[in-house]
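A single chain, nothing else alongside it, follows as structure tokens in the form predicted alone.
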Amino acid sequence: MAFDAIVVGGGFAGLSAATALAERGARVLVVEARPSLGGRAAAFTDPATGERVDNGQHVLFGCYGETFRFLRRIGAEDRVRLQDRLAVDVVDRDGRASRLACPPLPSPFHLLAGVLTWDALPLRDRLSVIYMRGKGGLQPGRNETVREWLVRRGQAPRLIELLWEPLAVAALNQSIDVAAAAPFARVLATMLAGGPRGAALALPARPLDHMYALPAKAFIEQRGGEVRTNAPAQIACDQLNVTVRGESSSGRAVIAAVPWYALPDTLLSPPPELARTVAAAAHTAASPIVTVNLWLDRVVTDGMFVGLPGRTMQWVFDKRTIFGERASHLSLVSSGAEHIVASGNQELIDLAVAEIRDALPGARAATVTRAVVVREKRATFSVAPGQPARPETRTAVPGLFLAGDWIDTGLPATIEGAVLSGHLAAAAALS
């Protein structure tokens, strides 16, 4: 069967290629070998309580305009809860509440002005933000770790534990003593061009299938195209044929918007012009993320997401808030979670535990009725110095494409990276 293109891959990478090319009136083709779509940002139906959760917490920011298009053209924008600025709830690791609210001033006065009225640091670890934009401005040194980046340019220790690490982490999945400088800068510089409401955060308001997945789909088939599930695919190289259980589809275009570990296994015989970007897929390391669920017999907090610098779970959000649930569901993320990812399920749950209940008052007497561990250990890829080069979206092959978070955007493995490789796909398709 013939298509105008076919898209190997139903993320938010393969997703917003796939959309973008129907809106131009191709008739598209994706295929997810997984039985859902989603990819990395899926969701799953919990047996006891039947309620739809997502593998992890994704978090998205204002400044991600490709992401908001995406979700503009699929008719789905109303789905996720966007700050109008960056305001966020911290407990450092002594149970002391805080605030950084950030006023409605031009960027980068919004977040300075937040960090120097912020009440969890001393005056003088305020100040330090001052110097984050000294000589040089944020670009890093090569091979410069987050942490080597952060000192360098001044920033007092107090203030990289309470707002630089937290953010870090989250953007790169990865520690700050591992992790690379320059995409951490790539994601500041977008986050402070974008004015105040570029660094605002905006959390799905509903499970991420019906965020973005389903009305996707809904959108390509609309339009002529078909969606396949449990399609696990092979690309012939020389033909541009996609091959599914023995049934064989061509398209004038094909875009690989599959992880990178994915990559070797999904093009066959590549041909030499291609060995590099295979052999640089299959070495790229990947840093996992575990998510602790945790269902309680009362409310515990009244904000969406709660900061917890300093601990193993960095962050804790009410999916009771955010979805309008009645229930009490907090979802605990640990980002670049190396050292706990081996861990045995009862071992994740009672530390969640007890750090929810260190952190929130309301919890110390709460029961837990019910708690599932989520482990992506191939979260992301690895953004450490040293790392292969990621691929550009063309390749030697014409009429074959590279799409998902890990090709070279500059971005790290973000939704907006991913999102951002999906467009790029389409328009070299189109071209």
Ligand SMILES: Cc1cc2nc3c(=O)[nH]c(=O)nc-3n(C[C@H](O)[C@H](O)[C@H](O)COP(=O)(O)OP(=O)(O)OC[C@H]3O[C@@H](n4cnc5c(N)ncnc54)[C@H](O)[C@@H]3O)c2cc1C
The other form holds:
Amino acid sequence: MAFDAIVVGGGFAGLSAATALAERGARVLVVEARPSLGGRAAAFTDPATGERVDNGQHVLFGCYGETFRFLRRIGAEDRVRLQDRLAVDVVDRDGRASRLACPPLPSPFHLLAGVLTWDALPLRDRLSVIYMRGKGGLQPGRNETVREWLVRRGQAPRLIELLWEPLAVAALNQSIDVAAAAPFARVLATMLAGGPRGAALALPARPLDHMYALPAKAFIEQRGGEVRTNAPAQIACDQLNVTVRGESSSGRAVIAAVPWYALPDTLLSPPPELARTVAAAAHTAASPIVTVNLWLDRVVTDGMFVGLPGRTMQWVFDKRTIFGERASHLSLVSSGAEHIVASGNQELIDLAVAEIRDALPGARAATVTRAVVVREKRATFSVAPGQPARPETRTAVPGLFLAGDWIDTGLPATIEGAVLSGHLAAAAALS
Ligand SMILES: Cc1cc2nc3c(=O)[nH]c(=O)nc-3n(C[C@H](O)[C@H](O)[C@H](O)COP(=O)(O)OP(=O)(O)OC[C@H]3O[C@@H](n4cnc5c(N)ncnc54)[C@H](O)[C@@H]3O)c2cc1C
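Could you switch over to the form predicted in complex with the named molecule, since the one displayed so far is the form predicted alone?
Every chain and every other molecule in the complex is listed next, the one we just looked at coming first.
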């Protein structure tokens, strides 16, 4: 069958590329290997409670311009709740609760004022935020880690622990002692460039499939395209054919929107010009995320989420408050989770329960009625210095384009990076 474009992979990158092409009148085929769409941002039904559970809590920032453009296109912008300005409840390692709230000032003064009035840390430590921009703007050195960069920028250890480390680990999914500073600096610059809302947090108000994957599928099909799941594909680079279980389809353009670790097996007989890209994909390291979902016999927090800096589970999200009556579980997230990803389920559940009881007084008398652990071993690609170079959208094969969060957008492995890469691939295919 012939299509204008074939997109291999139905995650944020593939679906943003496919909908951008469909919007411009192209007849698109999307092929996804798994039984459902969504990739690393997906949901499943918990058999015991019947609730939809995300494979892990996803948080967006107000500065995710490409993502909001994608959501507007598919009519799903209202499926995300965006704060007016950054506001975060935090419980530190000693159990002290505080709130970082940014006032309505132009950026970056809202963040400066928020930190300067944050009573979680002594005034002397708060003042160090003023030195963050310093001479030469936010530019980090080559091979500098996030911690080295923050220390060089004069940030107090307590400000690093309570603000910068949770933010960086959430954005990069890697310890600040390992991750390179450059992608974090890029995230910060984007957050601060977009006005006070740029740094505000946004949470999906629906399970991830309903938030974006199903609306994107409907958008593509309404414009004459097709979306096939259970369709593991291989791309024959010489003829630009896409083959699924022996059935071939051809497109004037093919977009490989698969993760780095799937690219080598997806490309069939890549020409020598693609060898470096395939080798880079094969040698890129991954970083895991562990999520422990807990059902308790009572409500233990008022807000949607609480930051738990200094703990293994760095954030707790109350899905009941976020999703409404459809859900009743807490989602505890451990990013950059190399040190616990191999632990057993009961060990992880015990750890999550102990941490939440320690941090939230309301949880101390609560009984756990159910727990579900989700390990995403290859949640994101590593941004440690020394990783292989990330490839560009265009390849040496005419008509073959790459998308996915690991494409060289300068952003870390995020929804925004994935959607930006999808939009770049669609634009390249159209041109
Ligand atoms: C637990 C977790 C929490 C996260 N939290 C956040 C967060 O808070 N904020 C944020 O911005 N980002 C977060 N991320 C990162 C974000 O989910 C990813 O950056 C993004 O989803 C990547 O999208 P993608 O389309 O590039 O890749 P993927 O989602 O991996 O999609 C690629 C798709 O290609 C399919 N595929 C592979 N090979 C083939 C083939 N041969 N044929 C057909 N299909 C194929 C795969 O099955 C997959 O569905 C998180 C990730 C995880 C795992």
